[in-house]
Amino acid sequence: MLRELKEEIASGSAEEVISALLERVKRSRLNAYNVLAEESALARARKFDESPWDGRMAGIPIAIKDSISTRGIETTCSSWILRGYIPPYDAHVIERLKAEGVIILGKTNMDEFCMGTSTETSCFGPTRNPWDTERVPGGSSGGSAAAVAAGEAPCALGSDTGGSIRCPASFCGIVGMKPTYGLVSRYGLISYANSLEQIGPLASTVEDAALMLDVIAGHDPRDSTSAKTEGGYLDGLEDGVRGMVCGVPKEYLGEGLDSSVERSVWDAISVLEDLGASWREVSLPHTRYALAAYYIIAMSEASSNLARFDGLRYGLRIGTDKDWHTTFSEIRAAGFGPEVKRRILLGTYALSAGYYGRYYLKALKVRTLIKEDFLRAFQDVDVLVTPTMPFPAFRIGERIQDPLSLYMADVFTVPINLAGVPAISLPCGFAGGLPVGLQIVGDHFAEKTVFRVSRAYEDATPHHAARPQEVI
């Protein structure tokens, strides 16, 4: 946990720390960082060891998705198109982490520019699950996930526009928090979809995550979506259940649904009953129509937000000696990967004149309806429980070259982002030796019940303590 390892580097030498974790990921065949930040990471080791800082994450190290800006540090989204950009500042969430001490190790890989389910999609090559390097681990935030996962970081950012932070925790056995919309800002982060994605945590426990929110969450003018809220995740966690009402959503339990996951949740609402909890089944009439809408509402986000990339002011250059409109499509088809031409492909032509109105217009209406399916399960319910993803860890390149199959995997997770709520994926259990996860919800801005029912979840099973063999 965050709290010993942050009284063991005080003790001790904060270098040390830092030392052993950069030869760990040194000796990995995960392939979960894309950049390793070093000099840096032992300098700012060494000057804590010589006058330690105060700071709720003190000496504390910490890997960040490669979507996220670090000032001086190599920030790629795993896209061959920013190769070689080295932001000149910093994401808000990383001014708040410094502010509270932190050592930032490197990036971590992911699906370039986030789009994706296995992290497959990376120009750096596939990130492998430590459960099983023969299987994904997850994606986007992949590389973050495996890290701490595997021990090569004890904690981790993510971003999650769709799944991409619980889907990995889910895949690696960790727990992975995805904020309320809103809730941590997104200045610094490099966009995909601006309405549905969040930055979040990827810790080894309940309270860590916690912790990490509690830092990085809190108001920032410099993004127009940003809330004022009081934070205090940490309050409360350990209040339990007893009285508490878990809503089971029917729509999420049924066709598609390895037999296996589904079994791992009901034993886990079991265990929530046991602990004082009660559940009562809910409807979601809409989430049979949350697929689509997501799809065609982040693709065209996606195709708004990548014209910017052009080669011209950073990142790839190509072509210098041609007109501006023949460099500008040289570079990016050189540049994205075969999955983000695919999305700024279908987002363009659903944004068309003729098409906007039938498919953009009309997801956003379906959009609506998704979020007040959720509102009105909230007015009865303290919390949802539903599974995280529909299976365990699928094998790499399995269904890499059928993206309809990779689509159809979120189908858990992306009604939490079109509706703005918080979620978080936690371990509980395992299939033929792969962690599955538990999916908590909660109401807008109810982090605080989403953290206690998780705690009390983790207290009274075993499954946050497994870890994987180290990999090497």
The other form holds:
Amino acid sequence: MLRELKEEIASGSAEEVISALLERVKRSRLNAYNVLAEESALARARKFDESPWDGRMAGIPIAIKDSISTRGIETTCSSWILRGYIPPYDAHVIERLKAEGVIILGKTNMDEFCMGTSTETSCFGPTRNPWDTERVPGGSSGGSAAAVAAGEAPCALGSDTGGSIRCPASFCGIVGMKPTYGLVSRYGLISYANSLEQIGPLASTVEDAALMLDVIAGHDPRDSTSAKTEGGYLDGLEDGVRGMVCGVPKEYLGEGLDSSVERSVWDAISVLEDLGASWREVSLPHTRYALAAYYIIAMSEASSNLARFDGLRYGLRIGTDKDWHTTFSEIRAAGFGPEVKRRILLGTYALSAGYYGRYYLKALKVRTLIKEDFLRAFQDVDVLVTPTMPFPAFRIGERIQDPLSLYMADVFTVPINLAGVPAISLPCGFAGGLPVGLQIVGDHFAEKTVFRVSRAYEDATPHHAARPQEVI
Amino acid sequence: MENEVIIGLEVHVQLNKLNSKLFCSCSTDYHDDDPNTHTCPVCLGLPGTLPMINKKAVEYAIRVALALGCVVQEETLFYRKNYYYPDLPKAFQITQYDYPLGLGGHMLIKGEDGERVVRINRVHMEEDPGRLVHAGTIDRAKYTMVDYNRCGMALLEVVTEPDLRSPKEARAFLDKLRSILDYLDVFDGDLEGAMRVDSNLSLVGGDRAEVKNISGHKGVEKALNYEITRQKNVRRRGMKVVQETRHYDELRGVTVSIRTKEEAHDYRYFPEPDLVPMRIADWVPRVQEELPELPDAKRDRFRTQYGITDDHAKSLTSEIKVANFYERVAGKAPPKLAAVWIADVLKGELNYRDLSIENFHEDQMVEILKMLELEAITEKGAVEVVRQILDEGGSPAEIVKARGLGKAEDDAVRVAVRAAVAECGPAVEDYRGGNEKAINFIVGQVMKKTRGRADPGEANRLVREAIEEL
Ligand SMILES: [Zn+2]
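Output the form predicted together with the partner chain next; the form predicted on its own has already been displayed.
Everything in the complex follows now, all chains and molecules, and the chain you saw is the first one.
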């Protein structure tokens, strides 16, 4: 898709393509974008038409999740507290994309500071699912996924802390990839939970996602957790799955899982079998502790990461200036939404003297056990195949008042972040007219294997080609 | 015995000789610049930025840890210390907390009764916060400004065991520490905020108070003496010293209690997820090998190699530049004489003018010492030469000549003048009678006696003087 689009733009007009997209976004009621970079996108498109530049993504429009810093474009993480903040620098991934010639369309909606599974906690209001506008697009990268699914952007970047790329990819019926922790530099990604999150692509096809990852991955000295890797994710994409072994973790199928989702996943396994792979059951015995460990680690880190937002240097400034403690307390009280406040409070509690060992340290120990589960499994299998989400997209407002049930929705995605391994979500069918996502998980830095399996599955099935009708 | 004092120190040392800050590439050379001109997204803690460790800073820290006899850990590990304050733009400080880079060292100082071993508990790294500038005094300021130039500077915290027994010993410890840091070339102690000290102090049998905000080595004696007096007075009144944190008010020279409520911090330490541990065990042997000769070793060597007194050796080795200066001079002039003139004279004159040793050239000192050795100049004259070089510049020879400080020549000319005046009675009378030209005859005699070495103009002046003195 991106390959064809690139040729179309090169032989036609970038300006026309960009204008058409901007028009589409403006008449849409999905609320996928927080900010449209209309002027700069059009100016860059005209420049491209005058004297086209080279690059692997030359002229291609892209939407960027609002958690990623973009020089000169307001970046708010969908939070009042960052309204008006215009970063003076580009995130590493933005530098990479610009170097390969992309044109940034705008910043997409998300759960406030990535804290959610539905894009309902945004200060800009919820994004709607293009397959059913009464339903959520998933989250937290819901704006990016909805935009790609609805043709409001050919591709987008998201970030994934506990499923924030894969969940909305699953709910919106597109491809979303969370890379191995350390593969993509986090420099410029506004931190929610540093030790868990990665930036990754949301796209219409596996090939597009692989191309995008190839562009954004690679070592960056500014991120000490960034790894030295080789890339080349488009190589061997079509080598097939013959002889590969797929593991099906027994803890991921069964209770609490929507029956049509379960059926779609077993259908997908059959497709892979038909293509020459075999499957076997594996066990990830510590899965049931994953959610608790995940939320303790994420909230603890968040409580520290979000402490810097005090309105003193940038972002929201309200009321008359009083003494320091009163002023920053009032700004934080007004600027953060209820879910963010809840997680800051819980994280602060978990890190407090006397509780640190009981919660945070214990969560880290659980994390090690979960990682070992995965390492053990990958001694016997090439990839793991699971559902991405236990159910398809739910209704807006259906779960937002019940945080625990929302947290439970992340049950298949958070163990992947705790283990730091790569995982993709692919469209694998429909349940009641709503897309279902298939999650393929690889060993650390085995992105190539994940893409190869995904591409083989995609080639053998029609699901990725299905598109929702335009929502006006 | 009852009032014996127990002191421990926590010394914050800014590694201000680094080119860049601890976690970003901002320059450290901000002291003469406007506020907030040495900042970047990282040290301003802008959303999305990550710390990138300055390896040179870690190497400097290893140098200090080794010089203080600490065991260096195999890897670096950092924590977040969380608290809200406007000088802390991330709302947490990155610090090594309970995984210090160096553990368990010691330092020898001159104590109240002989040599004292001060145990070093730990040496750890952390980042400096910014600086608050209050509009007026801290309690009455209408507003406060923040300068982030300092924010993110590499700090070392050196923590001693409570082994010091007097404010004077505390001062001696800090002086010695400064000297070692100077030798290691990691620290310029003259820059503002380069060294900041917190101290724990108690009288035997009593609770301890923590005295914070002592700026530098000079304030420590005053601050601690005040605190001792305060604690003794509390006891004298039959009350108990309470364990608390006190703030040293430098202007008033007193320590003030900071209410315990404000101090009830829970810093919620946890490992900094954005800095992966860095293995440094392999660096240690090289850094150890490259450690320079330290003050104690140099002092011993100076004593034996140059045969100088212990006091001179100590004075000459407290600053590395002075020590190097001495060694260069001692290679070209008598070492004992050099020690006296550098330690007792030059250092004093430099100190009086707040100048460093770089304002004096070794060849100038060698020249002066040569003149002294040949008795071509008096000691008083030599001091004058040193002073004039510092105040106005010039070479010793020129100064001696211009100011007539040369001892031998001066005496020879004066002897000749006196002789000539005595011998030329009639010419003296003629001169006194108003015949100006008579003086030329006498000067001619002086030139003859000095075999032309005297300066005719100078001789003329001296002859007139001699006649007037008759
Ligand atoms: Zn900086």
